[in-house]
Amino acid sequence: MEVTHKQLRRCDLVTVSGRIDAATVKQLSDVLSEIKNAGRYNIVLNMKNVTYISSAGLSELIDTQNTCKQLNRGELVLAEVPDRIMDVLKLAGLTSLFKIFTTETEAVGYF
């Protein structure tokens, strides 16, 4: 899996590409923890060559989340989530807890 991080004037832009499964997800953990650590809570997933996530990769994105929302600070959105990957969103019913965006651009738009 590879993850890039670029800080924005009004978000953090986070892109990853490959498998998030047990084995890859600290890797996409420790550069979310590094955003929320420096006090940023606006954070674009771009998963547009996402291949698979695991129940691990969904609680990375939960636990996120959750941290992103608390005490309205900011939230996680994604954007351009392949079909597969949101088959397993919608699967796990985790749809309604994400804004989801077809372009990179709409989501950092968003902010």
Contents of the next structure:
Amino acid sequence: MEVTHKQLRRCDLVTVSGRIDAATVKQLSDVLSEIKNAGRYNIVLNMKNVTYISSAGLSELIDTQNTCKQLNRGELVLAEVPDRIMDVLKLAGLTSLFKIFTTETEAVGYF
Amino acid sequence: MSRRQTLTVDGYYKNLKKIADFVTAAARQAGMDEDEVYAVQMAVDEACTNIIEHAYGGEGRGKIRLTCQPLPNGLQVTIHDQGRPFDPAKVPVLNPNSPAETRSPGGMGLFFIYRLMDRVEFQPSSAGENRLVLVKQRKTQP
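For the form predicted in complex with its partner chain instead of the form predicted on its own, what are the coordinates?
Full complex below, order starting with the chain above.
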């Protein structure tokens, strides 16, 4: 799995690729924690090249969303979610928890 | 139909990828479509993660053995471990209609296993070994 992070003017853009499972989720978690610990809570997660996500990965997304939304200080939104990953989000009943954008530009423009 | 195949790995999360590659290949050989292959991969990944986390109580404390057996209409994956016996009745399975922000990671893995597979059987521990039998049926004949 690869995770890259770019701080933009109004939000932070995190791009993740590959498998998000119990072995790799810490890499993603570390990047997201660094952003939150710096007091920034508007986050776009581009999932275009994610090939797999397990409940370990989903739990990280839920935790991050809950932290960001506290006190209405921000939000985690998802961009370019592959069909297979969208199916998993739907199966777990999680699509209502995240705004999901077709393109990264739209997601960044939301903030 | 291809033959039965076995993989044994040490219980480390880094081996989840090796496990995924093994069951993905077996599911494809059993003639499954890509949706079915993904379902098998995910159910097995969740089961093995639970074994490392709960049955063994952490990484590097025991082995996981997987056997893939092609069936006339699908694939059976049997997962063996020597950790603490697991009673699925004691774990609350996620309700996908509950508020999403209240999800606990524990029940989510079990929820996926039950939703993605056609048969899920936690067999009682015998001779110190736990067995989980997972069966996925093919929608179409190859």
